[in-house]
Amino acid sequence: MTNTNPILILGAQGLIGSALMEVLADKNPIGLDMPECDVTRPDQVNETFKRFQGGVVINATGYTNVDGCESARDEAEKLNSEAPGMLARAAREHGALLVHLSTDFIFDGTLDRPYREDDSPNPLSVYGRTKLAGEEAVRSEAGDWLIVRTAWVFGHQGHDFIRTMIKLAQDRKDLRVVNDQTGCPTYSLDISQGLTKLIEADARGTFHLVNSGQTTWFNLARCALDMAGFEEVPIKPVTTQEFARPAVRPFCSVLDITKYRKLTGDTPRSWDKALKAALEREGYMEKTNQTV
């Protein structure tokens, strides 16, 4: 990837899209969101891709409200299943590389080791099923594509688990967090830097990209609140059964990043170091240091 290759980021105001705009700033990316480019409309998709002949298009759009997908299936299918296929078709027709983001939720969480790229998917929720369908749609177009699965994303734009926990702690709400689901918390800026390394390495196919290490939602919440200066705020660990949600989650969806490491020579930092960096940027670590 050079400065002469045009880069388009779809979903540029989202959690990962905004981080990509920052990380790739020196390459002058163009960021689009709805309504500038409605990825569910073929006419808008084709018109957009005409401007990026031979360029790189990163699809950071999607219906990511996991529970919301259960009651908004049509919208989830349009954004997560149908749109990626249209983007892949347009990329093939206009000679662009499509980089498509997917999720650990395409797996059922029953494997006794981290999931590799070639492990069989078995999604448990509408979100997982529609994201898997999106992957399959991209592959079926047989164009130039790169699919990157990530997980448990936190960052600096919009809503995420970390922001939610801190807001609840500030409001002194009773906190109950699931402690029997395990995954890989991942910083949006680290995903963006990893995506850049994959593109520069001419990666094609499917890759997993997450921060190193694994933890539970409860441990992630406890770590975040302790770092942010809310050590006194109690959190009650609960089971998935006790904390019923509309969408079924995998119990253990840890992703194996060996393929990424071998190609790029890069090992992403641990999730807790990434979390500390994110909280420092938000000013929470500074507040904590002032109270010591």
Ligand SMILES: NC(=O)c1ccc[n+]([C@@H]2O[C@H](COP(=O)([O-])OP(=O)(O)OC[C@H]3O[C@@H](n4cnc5c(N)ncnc54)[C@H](OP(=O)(O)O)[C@@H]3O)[C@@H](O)[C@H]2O)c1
Given for the second form:
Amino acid sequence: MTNTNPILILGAQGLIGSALMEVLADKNPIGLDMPECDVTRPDQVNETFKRFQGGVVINATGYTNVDGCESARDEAEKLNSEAPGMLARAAREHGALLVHLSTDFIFDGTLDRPYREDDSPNPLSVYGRTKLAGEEAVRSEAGDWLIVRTAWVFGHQGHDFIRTMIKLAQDRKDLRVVNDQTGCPTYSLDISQGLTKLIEADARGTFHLVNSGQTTWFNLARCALDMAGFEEVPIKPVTTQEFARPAVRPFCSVLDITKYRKLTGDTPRSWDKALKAALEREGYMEKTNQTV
Ligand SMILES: NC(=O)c1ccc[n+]([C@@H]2O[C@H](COP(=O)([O-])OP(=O)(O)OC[C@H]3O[C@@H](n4cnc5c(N)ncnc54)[C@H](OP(=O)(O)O)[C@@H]3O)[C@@H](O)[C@H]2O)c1
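Could you switch over to the form predicted in complex with the ligand, since the one displayed so far is the form predicted alone?
Below is the entire complex, every chain and molecule, led by the chain shown above.
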């Protein structure tokens, strides 16, 4: 990526898109969302790619409400499966690199070691299935593409698990969090920096990119509340069975980032250091009554 390559971020106001806009700010990225570019509309996608001939297009859009996908299959398919294929086709036709974001939820979470890029997917939910179909659509266009799978993202814009936990703690709501699902919490700014490193290293193909380490949702919530000054707010650890949700989640979807580390020489900081940095930036490191 040179300073002359135009960079386009689709879904620029989302959790990851907004972090990408910030991290890539010195490269003057263009950020688009709806209604400027609806990625499910071929006319708008083609018009947009014409303007970004030879550039780097990062697709940070998605139907990301995991439980919501179960009752909105058609919309999830359009955005998570069909749109990526359309973007990959347009990228090929206009000589652009498509960088596409995917998820640990394409795996079933039954492997006894961290998932590598070439491990067999077996999604358990509509979200996971539609995201996997999106990856396959990107690959089948055989253009210039890079797929980056990440997981359990927290950041500064939009909805995320940490923000939800702090809000519930502030409202002194009864907190119950599952303690038998393990994954890799990841900071949106760290993904954005890692993704930039991959692009600069001319990476192509599929990569896993998460903060180092692994934990459960319960431990993540406990750490966040302790760091943010809500040590006295109790959280009850529960099992997946006790906390029924519409979408089935993998029990252990830890991602192996060896391929990323080998190519870039970078090891992302641990998830708890990243969490501390995120909370510090939000002003939560001291006890506060600030609203989320
Ligand atoms: N968050 C995670 O934990 C996580 C984990 C792994 C992978 N990912 C993947 O990373 C990507 C970004 O996730 P995120 O959490 O940043 O998502 P997000 O916060 O939900 O943001 C998605 C963005 O896409 C926009 N968008 C929705 N429909 C669109 C359309 N038809 N055309 C153009 N833009 C549209 C949204 O705008 P509106 O807000 O106006 O709808 C929003 O700005 C997704 O592909 C997701 O699957 C996320």
